[in-house]
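So this first bit is one chain, no partners, the form predicted alone, shown in structure tokens.
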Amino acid sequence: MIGVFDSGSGGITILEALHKRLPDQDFLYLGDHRNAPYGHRNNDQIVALTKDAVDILMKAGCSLVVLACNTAAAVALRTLQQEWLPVAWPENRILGVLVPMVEAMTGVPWSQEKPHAEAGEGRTIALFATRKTVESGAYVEEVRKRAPHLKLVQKACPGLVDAIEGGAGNRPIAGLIDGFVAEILEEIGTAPDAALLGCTHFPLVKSTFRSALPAATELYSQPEIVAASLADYLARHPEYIRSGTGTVRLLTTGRPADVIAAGAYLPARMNRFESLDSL
């Protein structure tokens, strides 16, 4: 069994992309609703609570779990394989969302953390995240290693997440999303190459970022991109395949009642939540 992790339902929007894309395996996902969002917390708060959402999944029978939430990637994932995985799970493994996009957006392979002299060069793309995200540096310092000539211009989008997860509606959610775009667009003084929706919330209301970006640029699909890294992982490291049914199992740290919020935005059968507690 697989699991995935997110502060809050964003995940879903990676879930099913990997389900589609992994038919056969089963999920578990867990939502961490009742200390969502993650955007304004402190490093080590973050670490805390990333651990203890992986340490359930992986006490439910999760080998694998993926981190799909930017914020928990940027700022916990390192600490975590590093330091707390080999002691705790040594066989299991952790991936993240911010490797498969740093990929993307450089085309060099993680691996290879030494400049690439042609990598990037003459482009520029725009990158919309949390605080914490943006605050963390960890897509800019990546990209750097890779391709120090591409230009990553990161924009926080405060509330934004507040407003998906509360149901907030069309209206308010794209008056954020147009303010957030103006800004940045006028900070680079040009239409960006490519924009990457740098939270796993924002690909929940992508046709409005589409929408407010320039035509010309190309908008990373952030879900389709790390469900096809995990095929990729999984083909290279059979051992963390397991047969299974197709099953999808969606948990939550706070109240279901309460997720259905967020609804609007996700598919019926991908929001059906059960209580932790239901574990």
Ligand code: DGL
Given for the second form:
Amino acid sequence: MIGVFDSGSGGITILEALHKRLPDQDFLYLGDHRNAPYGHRNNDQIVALTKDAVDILMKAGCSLVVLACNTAAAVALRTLQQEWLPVAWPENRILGVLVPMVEAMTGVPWSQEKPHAEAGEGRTIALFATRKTVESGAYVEEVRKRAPHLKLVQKACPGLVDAIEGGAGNRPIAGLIDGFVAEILEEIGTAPDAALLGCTHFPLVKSTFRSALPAATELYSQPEIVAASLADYLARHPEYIRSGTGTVRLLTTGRPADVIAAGAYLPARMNRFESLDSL
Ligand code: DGL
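Next block: the form predicted together with this ligand, after the form predicted alone:
The complete assembly is shown below, putting the previous chain first.
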């Protein structure tokens, strides 16, 4: 069973793509709705909450957990991989969403961590993410190490996760997105070559981003890129492949009724949250 973790419901965008790409695998999703959003929390809290969530998924039988949450991946993944996992679950693995996206943006495999002068030269990419992901600088740092001539411009989008999780209507959400896009376009001064929605919630309102961005700007699809990367990882690490039947189970640390009620942007079949007690 493969575990998928997100601070809330946004990771369902990743889960759907994983399920489609790996239809024989069983998935267990955990949304930490009780403690979301993570984008406003401090680093220690994000590390502690992410650790607890991964521990729940591993205790439930997941030997591999994907941190679908960009904020958790940017802030907590390295610490958990280096300090906690080798002691708590030495046989298991945690993967994040940052690595595949950095590889996609730079065209440089993660393992080749050295400057590639030609990688992304002359390209500008706009990154929309939570304030915490932007402050962590993780995307910028990892891109710069591999593609020093690629310009990655970040835009924090405060309030957007809350609006999506809270089921705000199309109009307020479009208003927020139009504002963020206008600000980053003014900063860049021209249409960026590409844009990355670096928060799991944002693909739920992808069409609104698409309308707000210049037509010439390519939009990276994080869910598909992460799913392709996981399929590739499993091909190289068959020890994490389990024979499954393609079941998907959704758990929340919050109250399922509240989560479902707020799930206006979620695909209906992905809105069957159960409480942790049902494990
Ligand atoms: N799911 C998180 C991400 O991808 C954002 C939501 C939050 O702030 O909790 O960054």
